[in-house]
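The chain below stands alone, shown as structure tokens; this is the form predicted alone.
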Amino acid sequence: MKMNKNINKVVLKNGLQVIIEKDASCPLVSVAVFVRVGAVDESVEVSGLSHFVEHLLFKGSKNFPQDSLSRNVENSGGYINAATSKEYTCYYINTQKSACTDTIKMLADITQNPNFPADEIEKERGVVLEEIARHFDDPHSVLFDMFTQTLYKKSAYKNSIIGTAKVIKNVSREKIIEYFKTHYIPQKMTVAVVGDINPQKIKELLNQTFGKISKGIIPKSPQITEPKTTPKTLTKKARVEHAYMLSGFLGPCVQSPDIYTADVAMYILGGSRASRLYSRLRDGLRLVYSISGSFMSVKGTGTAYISSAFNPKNKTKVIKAINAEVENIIKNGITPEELFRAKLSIKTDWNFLHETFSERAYNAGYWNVIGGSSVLTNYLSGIERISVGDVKAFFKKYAGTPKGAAKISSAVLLPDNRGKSGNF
């Protein structure tokens, strides 16, 4: 499929999808590798395996044994790294352009052909482990898992990426394997190449290695589409010294053309210091430290959130004043200069996120793995068909309820009265 002149998708025989973009200002190439399985995939019993997979792709393969990976990706003065969220997770390279080849080779080994030597599963076991207790020890991370668990109760969204303890300690290494073989299939996973290469080469390449790996049976899709909800606040004591609070309601899935409004919307509500959460509960009210808005795109249900940091004291009055703000809208809708700085910042942002290599085959194997391949080409032109009473009618249908009010759920962490936390 031809997206522009630049841009290339193709699928090779085995179901796998790769994006290709060649750009020749620089003699730089960025490779990513997203595989369609995250927290989403994860019943009790593997909850966390997305994240401990992830890890071990590092620990050797076939033709790549112990960390010969990254001694090679260094000696070539690239860079690797990878992620897990909770619908994918993403391996890639920044390098030469003269590493291109054993770049692609390398991440076609590490995920058809991993060792998951025993040793190393132990080790990375012990490191797993830590960073979980880290996770529960930060603030940040403990308010993001339950503003999740208070919006999603029957989507796997839910979810948590880092997982449990217990699945860590026990799970075997055939368990691994399995888990792996399960979701590391072709039809599951998308290549982007970015950078100063010869497509068509690029093309033969994936071919000959990607290209090999065997088709699997695509496993059962998870629930990620969650039925609306009651609001509900849910409140929790840490280390902190203020109030930290995540609120926010369920939103457009990534095929939804509201995904767009959705995105001018909250850029309105709280995307900047001239937002109107910004100026009337930080400038106007002085209710807050800080406050900001966004949408979350994904395959299934989105989120629209907003971060709020403030006085403990001032808890119930932020709510309110959130609540009210919303139903502001939904009441008297926005003004063309809030719509016009919206679009203008919004389409700034988004050429700037796509100013590296690195970014754009990141972004291209995101929209790709979350099936909204589209959003890449469609994006500025969607941003920019939006109109005023678009925004007033996004925030009645997903935010309000059919008397005009708020439907808002919080989470919110209170001091326990310990002292600081180390983390802020």
Second form
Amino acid sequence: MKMNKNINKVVLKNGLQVIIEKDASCPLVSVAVFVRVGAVDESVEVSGLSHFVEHLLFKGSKNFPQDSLSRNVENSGGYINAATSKEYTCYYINTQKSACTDTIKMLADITQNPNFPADEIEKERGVVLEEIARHFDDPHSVLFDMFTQTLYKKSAYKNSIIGTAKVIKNVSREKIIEYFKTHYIPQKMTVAVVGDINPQKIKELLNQTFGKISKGIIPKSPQITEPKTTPKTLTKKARVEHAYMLSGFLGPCVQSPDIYTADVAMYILGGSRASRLYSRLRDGLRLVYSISGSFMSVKGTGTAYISSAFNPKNKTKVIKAINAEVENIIKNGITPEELFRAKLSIKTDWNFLHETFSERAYNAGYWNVIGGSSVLTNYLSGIERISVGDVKAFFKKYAGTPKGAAKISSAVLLPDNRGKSGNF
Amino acid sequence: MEIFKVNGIKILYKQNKKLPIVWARVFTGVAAGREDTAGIANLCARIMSKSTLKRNVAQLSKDIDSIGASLETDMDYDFSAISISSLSNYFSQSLEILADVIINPAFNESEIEFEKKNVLASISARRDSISKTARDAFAREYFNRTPFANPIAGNIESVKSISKENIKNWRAKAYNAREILIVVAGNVSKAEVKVAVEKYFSALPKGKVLPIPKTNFPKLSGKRVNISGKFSQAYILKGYTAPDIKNENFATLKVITALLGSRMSARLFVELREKLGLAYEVNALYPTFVNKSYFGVYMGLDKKNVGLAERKMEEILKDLGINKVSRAELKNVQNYISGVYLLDRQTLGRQSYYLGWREITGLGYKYDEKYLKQILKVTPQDIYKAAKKYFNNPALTVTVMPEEKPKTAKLK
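Now show me the form predicted together with the partner chain; what you just gave was the form predicted alone.
Starting with the chain above, the whole complex follows.
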């Protein structure tokens, strides 16, 4: 589905970017505020601070003190949450159309006038420390950190989003405010509004609210280009029940036309039950319990992921079989049928993704904040243009050595075989 | 919205022309809650969606992919569903595949053995999650010896014992013309639906409606289950006996769930997370069951705070039966439930899921509208009475505590 004529993109005078889409099919509205700050902007001394700031923005602002933001949203029938990633922090509200004006006013206030109350900072340290403990109790989260640290060595993508307990326990209020002021500037922000709205009125409102944020000095951009590295496998033993593995390779950045090929290529490799990895490793060789592949676009060097779970005794065979599938494509390419199926499935997913205003607002904000706003308009035509040769060339370029061998890195969590835990 | 029959099969149809997409879901009420062998409903649906007499594993996967469709299974205690979603111009092909899966599953012996291994691995992997560890221990104790005591996937012993014959029998019992309900929602006409169902589902055996087995739920006596876990966090799940969806107090308890949990402005969240900084995750739950349910509160926290947190949780629950909730607070909670209800039903996937669930469990598809009306009728007095009735009973408390002296480091 093409970006339709109801979508408007505007850059406010202070540099803040706005995407507005009108859809009156139901009386709802979604507003997403993206700030280009995340783990990539953090030094070791402030590891996890972007995420901590995200929590603290819910602690009140000049015109909406204490917890009035979440209270107001929920009392008027809305849902509010936030998320921090490697390179952006997003605050989003999905609500009734009648609450749209207040929603925008509140989001603008918390992103420019947060109070950072000292006593609330102290209490919130405990909350985030529990979130960190939970993170390290979860094999998937631990594995994700291990994998990015295996794949990324030089660029800031190696940084952990959740950060360290040491920083959360000790970081001062002054440091928090300084970090906030450095990064929450209009030039680093995108606001997406989708729903049953009057676009002109929303534009005026955004000008009166987000448009009032003073311009800041754009901080030095982090290093987000990863030079090619030698593939590596990092294995750790832990108290897990079976083997969990994340594998993959470095991919194109958002500005590269290769991102469209990346989506098609990873769909063919691991995007469905008919994909190479699933049909071969799971249904054919029966080596894995589950396996899937996908591509994640970021501003800098992207990641192609392959996620699998299996009996630990199959570890070597699984790694070998993944390499063999990639090498097979590098050598023999793909079939026109596979390409057709991938394009149709991606097109279908794109349509299903457009069912909710929240997905549309998130999608628009996400592509814009990572510098790929053209993707929103060009996505399906970009996918349509891919040829069988492009997919073969993609794997050769990103996942192969000059001699055609697969260049895949992996992180594996294996059971330490210390028996079952608890009362089992 | 329309309901009609084709060849004795009940069809629930909802047209929506907004996007060129469609969902078709085959529901059955013969699900995990009626099992004699735990996990059979889940295993049966998994095997059915693997291969058919016409299509081997690879062919079925390719045929689904060739029309850009997705085939999925939804398993619950009161219903199961096997569903397909696609662009609407592939509706007829997608319904043909769905019918093939329902009517002609291959039940290949070697695939059954392989899927059993995968299910066993998924059951073991539940022990890698602190919340699932607690939830499973709670259900084992609370629903003692009934089908509700096991995870949907079953338990290790039960799944190992399932034979091909068991699966075939289950399929015949659960997926016949009398038991199933087909829900179609999306950009297709009624005529298209009728033609496709007539064409592809005519070979479905009529079957017979079997009596619903009676479940004897044990009575809850206050009890603690303490698990020594491999996690660095501790976890509490405290639950009270609570009624089924048809009970007059159902809507009131759903309001209480949102009063205490689900929201950032909910009482548990505000008291335990915001004021005391004790937890990241703290919430209330009240699973929607046709038979008996429970009302639970849970949180993940540092082990040193378990005593304090438990006292606070109890205080917050009991307070509802001592001090009446203000009308203003109640109104806010009702607004929240109504708002989230609309937000949640934006997709055809969710709409068709709720409609089918309500219809197949005997509540009727119109229940989904009634539910909101019931929520809005709840009064402070209703909450006061329900809290007195349910939260003064003995609770079942499950705690997962970190091992005293871990022999090696945690996952980190």
